[in-house]
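Presented below, as structure tokens, is a lone chain in the form predicted alone.
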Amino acid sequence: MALLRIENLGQAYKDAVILTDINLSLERGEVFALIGPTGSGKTTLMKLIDLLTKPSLGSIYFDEVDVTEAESDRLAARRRMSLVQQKPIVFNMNVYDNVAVGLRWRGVAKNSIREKAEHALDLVGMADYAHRDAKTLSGGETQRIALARALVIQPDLLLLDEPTANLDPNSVSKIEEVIEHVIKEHEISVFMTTHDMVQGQRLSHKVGVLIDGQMLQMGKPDEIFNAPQSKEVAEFVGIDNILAGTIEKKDGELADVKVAGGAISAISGFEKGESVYALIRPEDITLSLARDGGSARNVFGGVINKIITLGSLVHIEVDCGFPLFVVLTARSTIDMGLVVGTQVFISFKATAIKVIRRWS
């Protein structure tokens, strides 16, 4: 039985449609990660789930109770939820009191408050900070206190809105450790939005991709990141190489896929003649200045058409009869003397290619 169920949810403000026909469910103990570009409607959906606002259309069920309209039902459901915002607020008091305040508002007995608050602080690794002024904490420490404050009431549903956005790598690691511990040790359902797709893939049981207010795909992380059902989802999850083709020949699971300008070898369960897409992540392609004598079945000569530097990484487009994008470090690009027009060889294994049915 689903703890949270959303049916045909829609939201509009004046003439702007923010969300359209959202359907999802979250089981007890399940983690749902919502990903999507900025402005896709993730925060609006989070607010609707937290029952802070009412939807324009559709229904929200919490523990099989329709909590869309009735204020008494909404309040009862909200008391079983906790929200950790991207930029959490801390009160002008010490760390312990920041964590305990929610219990005091609920009228919990003093001896129980101390036990629960100390346990929550220990859970997030902040027990030694109990008497510190909360206003003096770093961003990562503040986020951990917000997590402790959310967990201390022992919610059935934990809502995390971009829990590690704008934090340094060390703080991200600590926050993720807490979330992983909560997932493993407590029967808490988690609904999180995240800009970090690796994080969403690692922590969640189910992923939803929200683009332009529509849930374009939902499923297990492997399904989302390796078998996208649309060009928009494929591009968003970082699959820059999307080659339309046809299965030309089969030898067991090994297939020759005919694409515009050439053919590639891939592992596929599709039959000869079927229309497919071959998906290749740029990081799975090797670029060299000489033909590689390795085990890769796919080796092509080509010319560099474009070089785009993004921080420490460089995205390179190679024309080898069909365009392919490769990712290298900036250092490797310099050491190899790569410029537009350089003759190169690219190679990738048949197992690096994900073949999916061609979408409409």
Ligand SMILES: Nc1ncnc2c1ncn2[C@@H]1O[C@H](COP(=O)(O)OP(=O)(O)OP(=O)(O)O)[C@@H](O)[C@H]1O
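Treat the numbers as computed from the prediction; the structure is a model and nothing was measured. Positions refer to the first chain, counted from 1. Basically, rigid core = biggest C-alpha set you can superpose within 1.5 Å across the two forms. First, how it differs from the form predicted together with the ligand.
Domain rotation between the two forms: smaller rigid part turned by 19 degrees relative to the larger, from C-alpha superpositions.
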The other form holds:
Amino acid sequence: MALLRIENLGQAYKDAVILTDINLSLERGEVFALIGPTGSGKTTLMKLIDLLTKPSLGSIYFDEVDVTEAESDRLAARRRMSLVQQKPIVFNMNVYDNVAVGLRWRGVAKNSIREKAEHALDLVGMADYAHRDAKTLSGGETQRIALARALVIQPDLLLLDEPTANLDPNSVSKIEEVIEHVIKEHEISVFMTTHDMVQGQRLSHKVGVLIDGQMLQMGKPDEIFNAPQSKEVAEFVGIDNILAGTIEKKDGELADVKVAGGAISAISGFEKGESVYALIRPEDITLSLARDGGSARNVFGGVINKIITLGSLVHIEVDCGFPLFVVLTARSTIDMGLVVGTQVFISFKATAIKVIRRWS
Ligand SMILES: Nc1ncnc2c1ncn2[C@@H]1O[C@H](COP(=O)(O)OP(=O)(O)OP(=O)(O)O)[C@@H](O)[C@H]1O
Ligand SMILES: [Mg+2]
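Structure of the form predicted together with the ligand, please, following the form predicted alone?
All chains and molecules follow, beginning with the one already shown.
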């Protein structure tokens, strides 16, 4: 039985359609990560689930009760969920009171408040900060207090809107540790949004990709990351090489995909003549200065067109009749003496290519 179920949900503000026909369900103890580019509607969907705003279309069920309309049902459901907002605000009081205040509002007995609040502060590693003025906390500390405040009521459903956006890596891993711990120890369901695909993959059981208000794909994390079903999702999950082509020849599972300027060997279930995209992750491509006789089916000579350094990684565009993006470390780029114009060889296995149907 699903704790949360959403059917044909739609949201519009005046003429602007923000969400279209969203369907999803969340079981007890399950973690759902909603990923998607900025402005795609993630926070809007989160607010609808938090039952603060009513949807323009569709239905929301909490614990199999329809909570789309009736105020009393919405209120009862709201008491069993808590939301950590994208930009959490703390109240102008000390850390302990920030966490305890929700329990006081709920009329929880005094002795029980202390125990619960202390436990929640412990959980997020902020017990030593109980008497600090909450307004003086850093971004990462504020986020942890917001999390403690959400957890203290022991919700059935925890809603986290970008829990680690704009935090330093150290704070990110602390927050993630807390989330992982809570998921494991308590039978809590989590619905979170994130820009960070790796985080979505790491923490969740199910991932949904929201682009332009539409849930383009939903599934297990590795399905989304390794087998995107559309060009939009492939782009969003960081597959830089998306080549439009046609299946030219078929030999069992092995297919020749004709792309503009060349042909590549891939494993594919599609038939001869079908229009497809060939998807190749840059990290699955090997770049070398000499043609080597490895086992890769795809070996192409090419010329470096562009080199873009991003931190310790270097993105290299190679023209091998068609453009291919490769990622190397800055170290190996220097060691190999790679510059624009260098002649190189590119190789990748047929199994490194994911072939999807091409639309339009
Ligand atoms: N109350 C509102 N009235 C009109 N438009 C709104 C309203 N709230 C949100 N929008 C619009 O809906 C779209 C989706 O916004 P939303 O905040 O849900 O995106 P998001 O995916 O959470 O983005 P981000 O990743 O930046 O947080 C945006 O274009 C936004 O301007
Ligand atoms: Mg948002």
